[in-house]
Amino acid sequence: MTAIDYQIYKWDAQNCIRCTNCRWVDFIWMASHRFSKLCPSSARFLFDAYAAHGRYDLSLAIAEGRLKWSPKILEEVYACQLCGACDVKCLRNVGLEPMQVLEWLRQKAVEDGKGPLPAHRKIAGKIAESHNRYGAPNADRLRWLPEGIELAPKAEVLYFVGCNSSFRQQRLARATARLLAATGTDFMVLGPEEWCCGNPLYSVGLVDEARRTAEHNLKAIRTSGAKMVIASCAECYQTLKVTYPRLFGFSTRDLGFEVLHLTEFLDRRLQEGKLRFPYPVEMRVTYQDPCRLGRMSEPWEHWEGRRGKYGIFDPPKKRRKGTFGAYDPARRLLQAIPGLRLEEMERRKDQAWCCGAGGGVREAFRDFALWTARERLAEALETTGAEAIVTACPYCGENFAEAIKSGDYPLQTLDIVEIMAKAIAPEGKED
């Protein structure tokens, strides 16, 4: 069974005026042609079924049994990012929302046998297998810990790894401990009770495996009395406080824990005047906003009820529409670096491009991935003159990493994380 009932968003797919503007940077903020559009399997593919008006398209074809399955269908289905750019868009501009339909596009194919993908479903049998994206043995979550750093048994903040920076990028997970520590903060981990978030299911379709993860993290999480839950991952913070209460039909309200980009709790930090920067980092750097830190980051509202004449909500809805994400606590950070010259991008906040390597793509569609990020390491050069692309998640800088390795770009990628840890320790001395 899908999670999302198309019967109340079918009203969007048959009202659909297909202006396009789901395929664009809002006008008020177009900064140049070269760097005007917004959707990347729009851009990239170039035909409709790969805009949100297309896929409206198919998903009326596909309920009302006019089209059948096959690869290409799939393909025009999972070879989309779920970035929220369209939905953003959208709402502002027209009152739609696409992503519902994006999204039950997959969970649909789930239901009937054809999705996800083979990469997706790889993926989906380790993490049933080992709770973690890898394979890795799950008992290994905490291999990351560095010396000299000590977690609390009890504490109000729980800080929630994640698979990437538990077994693949381990550095990132050391930084955000040092820079707790720094700010004097008590925090304790799951360790081995920690699973894989479930982005990478819920994200593909598989919504029963995702509750099933979900159900035990946030066991965990409450057994642990956390008051506090931190990700370093935008990934793991989305999927914790929107599609956790998605899956399980309550608001972001009522987790029981607050739910922080590591970002945003540094952020407070830094007003408290508890967060200090002594060491200068001398870099010009541009910021990539995460989909899932950013435009996709609003706290989820409960909703039950039904569409009425002309498609109003009763009762009325609330909608997120990408303008409260967490977009100013990552820059504050960076201007309280010293010797950091944080340069901005034509297509940032809401209007960011993605990174490329969300929504399955990457493990799927590892080509469509690695033209969409540079299409943003084009934007960060030409753009800004920026030495580094700073992210906040760490398959954006995955991503961004195999695309500069792979073509000519006179630039690095870092986790805003790793910045920061060079601003609090001598240099040589942070991990």
Given for the second form:
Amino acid sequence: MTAIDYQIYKWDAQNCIRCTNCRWVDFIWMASHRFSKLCPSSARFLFDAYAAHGRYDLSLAIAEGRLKWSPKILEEVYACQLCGACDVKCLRNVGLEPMQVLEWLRQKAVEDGKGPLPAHRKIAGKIAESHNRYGAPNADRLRWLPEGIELAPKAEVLYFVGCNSSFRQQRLARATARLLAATGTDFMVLGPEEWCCGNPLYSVGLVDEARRTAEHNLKAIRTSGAKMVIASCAECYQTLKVTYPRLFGFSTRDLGFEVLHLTEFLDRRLQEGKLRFPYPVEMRVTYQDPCRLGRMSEPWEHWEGRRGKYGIFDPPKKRRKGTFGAYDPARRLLQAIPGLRLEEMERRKDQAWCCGAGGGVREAFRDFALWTARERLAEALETTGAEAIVTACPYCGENFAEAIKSGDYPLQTLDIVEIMAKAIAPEGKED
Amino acid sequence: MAISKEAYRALESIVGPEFISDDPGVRECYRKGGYGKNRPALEGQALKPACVILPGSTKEVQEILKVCHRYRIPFVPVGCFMIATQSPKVPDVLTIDLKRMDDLEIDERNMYAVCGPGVIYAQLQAEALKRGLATEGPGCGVGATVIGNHLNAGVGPLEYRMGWAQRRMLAVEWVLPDGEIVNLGSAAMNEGDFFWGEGLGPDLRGVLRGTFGWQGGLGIVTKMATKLFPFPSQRLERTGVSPHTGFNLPPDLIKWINVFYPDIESAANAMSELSKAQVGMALMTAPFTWRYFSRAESKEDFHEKWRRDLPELQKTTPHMMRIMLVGLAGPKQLEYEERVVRDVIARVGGDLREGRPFDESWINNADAHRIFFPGGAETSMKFHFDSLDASMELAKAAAELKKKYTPPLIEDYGIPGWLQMGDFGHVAFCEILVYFDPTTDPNDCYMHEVGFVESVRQDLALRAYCGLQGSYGPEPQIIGPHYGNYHLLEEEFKKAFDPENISNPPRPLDYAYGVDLKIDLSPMQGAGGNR
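Instead of the form predicted alone shown above, give the structure for the form predicted together with the partner chain, please.
After this comes the whole thing, all chains and molecules, with the earlier chain placed first.
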């Protein structure tokens, strides 16, 4: 069964007015013709089936049985990062929620036995078998741990490391641990009890599988007694904070613990005077707002009810418009680093262009993922002159790194934790 | 797919396999347009195209149309496809999606832009503002394509100074339905020179433009130059996170003044007097519904507050007139214009208040589609250009008529639309909107249609200019005789330029309105009289 009730959101599909707002940067913030687009899928594949307004049409045709699944239609549904840009844009004016329908389409494909795509199934298999997306032994989850960092056996703060930092970019986990230690924060980790957050499952429509991994992690976190869970990965962060409550039908505030991205936590420490950056980092950088840390990160408010005349939700439903995404903590942290100069790209915050990696795109449509990243790199170079594009999600960083390598861009990509680690330790001591 | 394999291969050879598709999913998404899709006359008859193609250049458009002409394939050009008139209405259509053709060049010194058919207003405005220039964001929103809107009516709030879009049209490159290219204005004499609109002999721009235009019925305009205007954009400051984004206005250069009146006559009188002074950038009345739309957090919030405040609003019926002042030559101009406005209002009366130094609606018309937000659908019951007196009378009559159909139309306490001055007061535009839910109760849609027909009857009775003709309204042979038999002239043009009838047939002359609804249109035949 799909997690989303299409009968509730069918009204949106029927009442899309095809204004195409979902494809464009907020018209106030649009600063140039070159960087005026906001939907990577529509910008790359051009046909309207690859825009949210077209996918509304697809959903109606599939729900009404007028359209049968085919490899091409699966591509039209899955060649999308689920970056949430269309949602923010549509909610700004027309008040519809295309993301609900985009996600439903994937869940429906799975329900009908047609989705997800083979690349997604492969990852799902690894998660089922090894509890991480790479198929590595989950017992190795703590291999990243550096010498000199003590994990607390019991603490209020739990660091949810994530698959990428545990097994691939372990330097990010090490830098995170050093930053937490530098702020005097006792923290624990789940170690082998940490399973993949489930984002690679939920985002491709594998709801039952996502529920299983979420159930395990929720139990492990609650058993640990943590009051606060910190993630340095935007995907893990948003999955814990938003998807878990969605999957089990409650609100974020009822999770029983607070979920923070590392940047939010360190920003608090910075404001409290418990984090200082004594070492300058002489660099001109620009910042990539990860979609799942920014516009998609507002807390989940559980809603149950019916849809009445004019599409009114009864009882009233709180919309997640992207207004209160975590845009500023990372910026405040970067601005606090001596020597570092932050230059903004034209498309920023809620209007940021996706890195290209999310929603299962990097796994199933690698060329599209890299094309999307290259569009962003071009913007960084042409509008900021930055030496580095800094992000706060390892998947953004990974995708940018590959795009930079393939295109020989005069730019590097860094995770914000790497930069902050440089600013708290003398040169060469950060990792 | 009813386009033959041979024709498909010919089309594919022009654009390459990446830019043509007969996939059922792709075709499904080109069936329905946006605005007006809830009109049974439009959506009810919308068909899937047989195939969709994305040309990248004028040459490709030309070759595509030649193939269409050779194989007698009907085609429908779409820009942003915001309007339902680009829904295929005959079977086996080739939809030509022009979004790849988004070249944009601005001649800063000579203040004009040359646009491809895929360029939207927001892109043009973004580039123009960078150069201290501006265009007018149309009332339908800046997601509209520049060319599509210029070939339509092109009404927007800044028309008071900048004029309608169709009047800003300069040189044009136009591919006829048989693939022949026609250049108009300076482009006819010097290839690539789009500086000037007029040419030697008859001006064929007159064939292209007109209210609601040809709806793709006369081929494809592939390039068009449009005038730009000076604007002190350097100090506009973008601010906010969605949905609260807007421009902070430099208070010494741009200012809104709002004046409140107890009745529409007083507001119109003030607009007339202000127009005589020829100051300002925009001058119009604004219904209070807009304020509620823009401030509402959600549909539920809107309907709750609207219901709460309606009794009070119905008692006071405040009419708000707004004027935007811009110091194009600097702060002194703004000071002067403000003094003029204050003098005029002191003379004619009105409760004058300074507006917030903030703009989200007028310079870049970013929130135009909020009008769809309360109900799900919105259509224009009137779309009328005339003298201010005539427009005002029509607005009042329309408000009365609308009461008959409210509910199911959403209540507006008697101010269902707005008056807007164009060309420094030489014309007054009146648009009356209706908001409704087209999906929950089919009867609402039917009632809306009945009200719409009644509205046209009203136009005829009042001898008003009926702007919603052709595919939007009653059959042309019924209303045509009331308006100089314009439809016969359109038929002649259509035959001359599109003898095979392959360019978005049967538009713009659509003879199927009302048939499905069984609405009796015969009383119109005797109503009114020839103008």
